[in-house]
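Take a look at this single chain, the form predicted alone, given in structure tokens.
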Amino acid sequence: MPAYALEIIVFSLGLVLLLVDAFAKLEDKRSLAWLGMLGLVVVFGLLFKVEPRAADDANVFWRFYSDSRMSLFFKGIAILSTILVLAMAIDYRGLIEKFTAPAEKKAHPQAGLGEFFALPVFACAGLMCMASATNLVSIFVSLEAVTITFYVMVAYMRRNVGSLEAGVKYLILGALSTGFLVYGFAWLYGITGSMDLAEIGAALKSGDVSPTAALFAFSLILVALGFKVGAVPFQMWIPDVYQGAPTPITAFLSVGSKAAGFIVLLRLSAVFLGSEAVAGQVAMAFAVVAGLTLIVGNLTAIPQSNFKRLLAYSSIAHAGFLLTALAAAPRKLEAGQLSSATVVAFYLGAYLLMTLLAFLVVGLVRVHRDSEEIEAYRGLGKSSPFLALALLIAMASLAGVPLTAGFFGKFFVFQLAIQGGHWWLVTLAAIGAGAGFYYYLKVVAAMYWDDPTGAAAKAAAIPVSALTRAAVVTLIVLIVIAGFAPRMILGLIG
């Protein structure tokens, strides 16, 4: 089976969900989420059955598409993220029903819930296309397919002011970043005469292209993708959007949007870093943005009292670590050394596990305690020890505690920065990692050492469904396995 068949299946799955929602008489629309998860589990299994492209395959489609192991790894990230987001959405359905527009007479009491389960599937298809895109046109189309879907999902709770505000901010700033991206792509096409990344790379290496023009095109692209990944100074939208969006969508945005941005950034940066004329300046730009992102993300997370805003600034900080890996890219690899692309892929895989584990707990607390403040987590270790343990492991991994996936993600980034001689960036990353220990572990302190106050003091144990419990246990196991045997994940990346 060719790799592109996976995207066709996922897109068809999304259409099936919409058609079933429109024409089938469903008493409980949660069955749509179950159908979506079942279909994605099948697609994930098919991921390991993909046949590599034949050497004599002259299909024009391959000019726009790559089926490398790295691409397949990113497709796996997209599929797993979507499965877990749908599992989260099932528990979150009560709030979605509460804050969507009231149904018309004789309409289904869960009207609107079907689209909420179908939209992540379409976003997944876009993410999978993006993982294989090797042409400026296919990159742009797949990226915007993902982004437009997120515009809808962020503002989905249309009777909630915070969700509407988040949607408007994301839409306006997202449209602005799209303008920069289109202009950057147009400029890149103008100076190289091609939209194919391989041909663009060859043109930049040839020396026939003006370095100033190439750097201008790169600066426009960096502004646009800096918005997508949440890099400073393009991160202004993240805290408000993360706080206002429905929690399952915040989780998807945190993982999916970041993965999408870095997939594109990896491919486009490789084109510029392959040219000796501009590689040094491009690497320095990555280093400066990475340093600013590390400092701003980590230090602004310290005073946060809202857990979703804390995770938002945390997301910015992790973008800084990922950009640090890209800043160390232009160097000759010796035997046994990891490339920047491999480290970024590993880090994103680890980030998927620990971030979605944290948001699974956040979503349950939001539903059952009606709060996203850290105050609501006081005493959680006594009232809901299973959820407290899950959040403890998520926070430990995000902070980089040894024997967790997050530790090796940061370790590989530090290793790259040291090998590249970026000692000032290593220093900033160390300061950021130290700050991370403080703001992550203050949540742990609230769960286990602080006495509950207000509504939290009267709160009962939070019920956990069998599906959510299975998802939490799976994520915990994968975090620990990646912490003990990171080479297993690196083997999948290739």
Second form
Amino acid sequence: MPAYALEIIVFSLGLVLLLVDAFAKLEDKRSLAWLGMLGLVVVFGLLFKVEPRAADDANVFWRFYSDSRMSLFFKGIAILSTILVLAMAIDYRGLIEKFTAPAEKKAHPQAGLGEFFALPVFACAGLMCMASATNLVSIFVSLEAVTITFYVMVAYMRRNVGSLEAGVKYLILGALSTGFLVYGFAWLYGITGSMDLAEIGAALKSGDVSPTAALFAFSLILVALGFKVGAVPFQMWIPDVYQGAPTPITAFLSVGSKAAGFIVLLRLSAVFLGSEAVAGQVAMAFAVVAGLTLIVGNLTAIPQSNFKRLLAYSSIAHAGFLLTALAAAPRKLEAGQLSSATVVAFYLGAYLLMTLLAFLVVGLVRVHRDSEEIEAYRGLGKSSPFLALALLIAMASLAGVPLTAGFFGKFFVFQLAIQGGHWWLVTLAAIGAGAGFYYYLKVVAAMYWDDPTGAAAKAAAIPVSALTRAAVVTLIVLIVIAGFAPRMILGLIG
Amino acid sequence: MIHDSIHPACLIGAAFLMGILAPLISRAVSGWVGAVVWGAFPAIAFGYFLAGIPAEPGSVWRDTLPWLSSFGMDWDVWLSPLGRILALMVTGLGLAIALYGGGYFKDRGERGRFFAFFFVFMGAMLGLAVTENLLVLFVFWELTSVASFLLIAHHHGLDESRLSARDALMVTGTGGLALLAGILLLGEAGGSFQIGELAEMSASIGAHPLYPAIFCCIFAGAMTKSAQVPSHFWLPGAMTAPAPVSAYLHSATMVKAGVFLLAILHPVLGGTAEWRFTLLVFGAATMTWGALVAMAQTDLKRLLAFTTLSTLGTLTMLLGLEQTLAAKAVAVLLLVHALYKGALFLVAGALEKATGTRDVRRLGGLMRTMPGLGAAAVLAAASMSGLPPFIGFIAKELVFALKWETPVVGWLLLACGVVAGAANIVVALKVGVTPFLGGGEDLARVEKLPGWRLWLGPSVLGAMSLLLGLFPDRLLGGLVSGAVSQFRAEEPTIKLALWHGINPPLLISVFTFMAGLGVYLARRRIRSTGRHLSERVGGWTAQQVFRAAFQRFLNFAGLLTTSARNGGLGGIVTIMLTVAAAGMVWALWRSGIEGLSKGVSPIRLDALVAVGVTAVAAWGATVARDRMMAILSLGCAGFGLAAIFAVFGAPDLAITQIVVETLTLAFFALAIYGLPAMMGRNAAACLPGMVGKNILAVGIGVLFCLLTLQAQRPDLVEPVGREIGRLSLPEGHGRNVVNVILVDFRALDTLGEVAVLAIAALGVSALLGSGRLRKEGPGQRPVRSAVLIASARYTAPAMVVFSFFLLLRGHNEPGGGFIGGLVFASAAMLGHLARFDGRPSLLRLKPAAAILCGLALSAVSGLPGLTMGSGYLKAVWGPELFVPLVGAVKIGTPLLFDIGVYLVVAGTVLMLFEAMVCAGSHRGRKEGLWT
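Return the form predicted together with the partner chain of this protein as a structure block, the form predicted alone having already been given.
Let us now look at the entire complex, which starts with that chain.
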């Protein structure tokens, strides 16, 4: 089947969930999540059955749609993270119910849960479209599909002030950044007369286009996408929004939304970097943003005492490494050298595994210990050794300890930066990675070295459902495999 | 050979496996059985590395395990002579430690933890020893740092223990990153990561412009690992670890990794002036500093730790020399030091276990109670002092003999060597002799005699020192000449001998011994002056400097955190605008803003009025403190914008803008229903903030204005849309270009956008708490204006008809599904607000159903095109139909599509409205606002 059928299936799956929710009068709405996961697992399998575009296929889809290996890889990221987000949402449903249950006494306590399970599926469809979009309009439409869904999901716990605040912030700033994006697109369209990235790229390359106008477009787009991926100085919304949003949504935001932002950034930056006239300036702008993001992201993570917030800052820090890969994009690829797109894709794949693993544990601890502070993790190594081990591996990988997925992510970035001779970026990245060791291991030390205080001292082990256990084990295995054999992931990227 | 049947990689894998299983084993076995189980692996591995030492020194066993070939990251395994020496130290000492650890840790859990990290560390060290590929070597390098961190923090309940572990990790970890950078650079310069291949390129690498950077990075890695001044402080700090850890990691094996790395890279990077100078300076500094500080210590383990520093300095310095003799000395000293220092650390641990103290001043006369331990201590101390016939003597003679081989540095070497040698003697006497043979007052009592396992290991190590000293050439000749051949291209004949006759080195040895003895005898007097000399420079130890600097770094991070999150929304918006503006100013600055006037059209009065209204209204919205006023001003600005659209010939946009503004106004009114009428003063609205923001606002305005003018430049921007305009009628059968684009040319994007709209509606209603409007009971009727009711009665139905009109004519005239849907929704809302008594409400239409039907209709309207072969959503046209009022309407799939859009838009707006009214009525009922 052609690749675009997958998006149609996922979108239909979302509709099916809604219809089932509306008409089946489910007593326990968890089955919706199960249904969603099941459907997505099938779609994930279909991902490997996608037939490449036939040469004579004149279908309208291909005008704005790419089915390259890279696109499929990002689709895989979207599907996988959605599946895990739904799994997390099942564990998290108690809190959602608590903050969304209708005021009436008679109402079903899970009245607000159906949409919470359906919205991620729609977001997934949007993310998948974005992975393939090669046309300004389709990029914009899919970006909107994702962002609007996220506005709702972030604010979903409507009786929780933090979640509401996060939602409002995200909405207003997100709308502003979308405005910048559209304005930037308008400039691109204006100067090249095309919405198609390939044609835009060719026009920019030909040199007939004014470099000034191209740089206008680039500045506007950089602001908008910098906001999406959490690059400094547009990162300020991240800590509040991440902390306020329901944990599964935070995980989704930090993985899915970031991956989507980066694939758009990759596509658009390739267009600009291909033009002799502006490539230098564009690369320099990326380098400045990357350097700032590396330093600010990593250093501001150090003093955090709330684990969820720490992960928010860590997501900024990782954006710094990803941007470094973009800034160090080689002009001409030598044999055996990884392109910066491949490095970014690999990094995001690794980031997906370790971040979702961390958030899985954060969600469980939040539900059962009612806290997201690092304090609450004290003694977890004794009381819940399984979860502690999972978090240990997630932290090690985030820090970039060898033989984990995160190590190779950082390694490839370093290699790219050194090959490109970006010395000060390499230095900043090294400082950042060092700081990372410090703040990630802080959590590990709390789990294994500190004795629990207060109520946590008597707390029983956190129960882990079979589904969560399976998800955790899968993620651990994947992290370790990617740490030993990164070729497997690279092979998928192509 | 054994290496061909059992691959070294298997051994490393087995070590890691032991590490994983250690907690389980620890629970299962103890005593004799435990000793056998723990010792089995190191013993086997020791034998493995001892077996098959090649007869001729030059030949090296090599194998490549393919891993990540395209990144040059294959696991190239080699059994180089130096690697063999390291592996033998790791496994041989490992055996002693494994025996010792079984007796040292009584608690099973604790023992399990120790052995888990111990075996992981052992595997990593063996990996380091047998790996030729630098990238893979780096992986093992980092693993040893992590394992060391975990082992130092063994007593993690103690703050000092944790701090030391942190220091060690930070120092060696940062060094590790530098090493990685150096390796990657070396790969750039040499085109390979394999040491053998790099060594062949050594001439070109030495001349490469990157060489200084490569060398600095790699040396930084080696220097932090091998604790060279000034990064040495982590090593004495690491003495908070249990004795077996100190003996193993921090004297014999891990700290040698840096020296080992320099040694195996000598053929690649060595021989340059940078190399010689750096290694000599750092080596000499560490050698002297460690020795001087060591003499003033009183703690058993710190005494040993500082002499370890001194020896590491010696090794580094020797690596900076080019002579064959230096290579020989390095190989011998590596082994010798591991033997005696490992033994003495184990003795120190046993003494602490037995007496509860590590203070040498409180230890004495223990030979009678612990003869086995005492014998081990004396043997090791003799080797450390460099007495014949121990192997330590040979090592010392080799170092002194170098003085006569090196013309310039010889004196430096000699001076440092004498100081280091004397310190070794002092420490050997203090640790190895005083506790057993010395006397004193206030001695600690023996509380518990150490078991056999605590003295067996050190005794064997001590005996080995003697044995190797007696038969140096037979036992060590092969290994050492191999190691020397690894440095030198030619293969010199190496002979090790204890006795060379009476020669200058011997005389210096005697002098050194006398000096050391003198210091030892005068130790009580020297200690008081030595205190001042100790670790402090200007009142600070290196550790304190590091910790203070680290704290500064943390403070800086804290400062950055607080400053990076100032302000809420306003601050973030300001930053985004500023950066965007800066980017554009930068672009403008690059090209200049000439030619601005070229494209400016004549100024029109109607446009000017519209712009003025918009500007005033927008300004009013920002200063209004009454909520309703703010919303109305915003609405005004929107209508002004619509007027601008209309003036410049975009009627479609204008109509849409007007309807959207109206609906937005209505929604705003519903939303602020329960809020206080007046807005509080913004905290950020103080004068300086306001001034700044106003400047920014004006600046951004001017800038965007410039941009718009730029966009008029014909040379910069080609007018677009002409092509589409040309195609609109012949291919799209419509005169309204906007509509043709929406429903035909880019119908797929519109479909996506419509889907997004539906999702948004769904999300909002979910957020507001879904629920349908209930019939209002008596006493719950909201207050309604009579004018509204009267006017709505006639306007609402008319608007519904108008919306159909808009929908049908949209393809040729301003209008279309989107606007039609909005108008229909407005009509329905109006109808609801002014509910006609007894008449069916227009809200009978279920919004959700409308959205679903609309989506389905739009999606299905694409199918005819697909079946006709022209592709999904390609238009298929039918006959023309005459509709009253509207005129001729061409029937076709785009019309169907547009009807779908109409339904989705109408449904979405109504769904939002319903959700908001619902939420409002709940709230209203609670607060008694509804009558």
